[in-house]
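One chain follows as structure tokens, the form predicted alone.
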Amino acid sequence: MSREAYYQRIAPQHMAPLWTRLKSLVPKEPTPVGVAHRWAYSELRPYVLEAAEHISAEEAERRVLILENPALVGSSQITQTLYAGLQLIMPGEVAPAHRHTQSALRFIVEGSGAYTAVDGEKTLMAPGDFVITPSWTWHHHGHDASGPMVWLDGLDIPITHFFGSTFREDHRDEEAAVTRPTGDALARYGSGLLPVGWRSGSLNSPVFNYPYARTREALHALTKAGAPDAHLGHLMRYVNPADGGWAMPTMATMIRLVPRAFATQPYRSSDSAVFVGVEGTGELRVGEQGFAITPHDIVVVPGWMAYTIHADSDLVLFSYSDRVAQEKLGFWREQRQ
């Protein structure tokens, strides 16, 4: 009896040989989802803007426009793991208060005078600000002040929906309360210290705004200190201070400078990453793709693809992966060519 006759009686029964499967099941290393792409900020800030004369940021609950992986059409991902969107809000308007099991980060793009409110906190945003949503915290926008105001989200949104764990909530009214002072959390949380006596509730970082003046502060000073690592620049990570690990749950966000006329040795590792164009100009390769980097312009790099970072001037990088994820469920590896 043949075993291609044997495969069509077990099918029936939903079942099927592993051994027909298993190299494509457990393969000897990752195959990279998606590719390399690069999106240029020049490019697409007028469609970002004139999304506002075509819907309302209350109309709209969030006025995004997303950005898709281009071998991912349809997914509403950047990468296998990650979701990504450049969101737009204008004076006057208010984005309206929800809450959701995603965790979100934003990465603030340009403009001044708009806001985020989170767990009763508001905080002002100012180009070069980390802010993070957590999980399940009421959270809206606001724009108090004069001229368009852009960020970059960055979602777990592929990785709750792995877990079929989406759940939201919409709150009954427009503005969630706020409940604390403006820069309470960085107060209490980032300065070197912590109340006594305080435990965290929270799988992220207390402090939900890291402004990018001290961050650019802390990342000059490295290099005063010696000589960037050979194949990744001078890079530190975003830090929860209750515990001293990464700032959120499942997204790694990490900043970087390489400094004028450095190259990177080629790096790979097995999270997915986007990277954003914070100061100064560049090039990061991947392949023989070379991607330029000018401000807020965004790459984004699939795990297991090797990647070298070049510099014209002092290149800083944003960039958040999956890698806090991998590093939790023990599967997150690096290689160093």
Ligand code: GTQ
Second form
Amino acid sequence: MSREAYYQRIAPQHMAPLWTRLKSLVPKEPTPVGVAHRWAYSELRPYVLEAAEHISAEEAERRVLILENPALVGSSQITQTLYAGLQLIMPGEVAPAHRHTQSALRFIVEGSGAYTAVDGEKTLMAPGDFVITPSWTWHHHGHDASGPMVWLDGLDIPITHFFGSTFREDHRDEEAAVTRPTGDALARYGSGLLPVGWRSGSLNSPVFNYPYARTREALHALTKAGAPDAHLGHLMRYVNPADGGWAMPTMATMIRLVPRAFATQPYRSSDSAVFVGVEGTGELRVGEQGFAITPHDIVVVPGWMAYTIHADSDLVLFSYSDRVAQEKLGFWREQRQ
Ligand code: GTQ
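Give me the form predicted together with the ligand now, not the form predicted alone.
Let us now look at the entire complex, which starts with that chain.
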């Protein structure tokens, strides 16, 4: 009896041989999913602003243009585990309150005067700020000032779908109650101080807005203290001050400065990452491809693809990935070449 016939006879029992699949099920190392790609903000910007002519933030609930990996069309995924989108809010608008199991991060691109309210506290958003919306916290966004405001949304949507743990709830009111003064979380938890006797009951950092003004000062101070890491540049992670861990439970968030004329050595890690240009210009090279980076440009690099970063001027890059989740599960690997 041939093996093929055997495979056909076991198929109706909903069984299959492992030995024909073992090498692809348990490969030696990952095959990158999706492709590396750059979205040039100068090209996207007119389309993002045009969205306001087609729909209000209220009607859209979230007026966002999804950034989809060109090799994962229709998936709403920028990597196999992450979502990215550019959200627009115009003066006078409110993106109504809801909550969901997905965690969200905001990295602010342009504009001023818009706020997000998260779990009872409003924070004003400014370019370069990193803002957290923890899983299952009520949040709405609003804009009481002038001019369009755009930020990058990073969510772990594909992860929650993978686990089948997607829940959402709409608030009965357009705006959820604001119960604490603006700046309260940063003062209490983000100033090198913690309230005595306080214990975190959350998987997220109690600081939910990391203002760029502070981040920038820290990055530039580092450049005076010594040479950057050969593979990473001056790379810092956003920290949860309660436990020293990452700021969020599923998504790792980092920011780096690569000094003018510096080029990093090839580096790869098992987490696919989304990079956002903050200041300066340079190039991110992945294999044969070179992606010019100017402020607000977005580049995705699939996991386990080696990349280098070349800075023409002092280059500041924000990035997020699923590294936290991989680390917690014992999966994460890196390789310096
Ligand atoms: O701001 O709550 O880009 O729920 C996608 C889903 C943003 C948000 C997105 C969301 C949000």
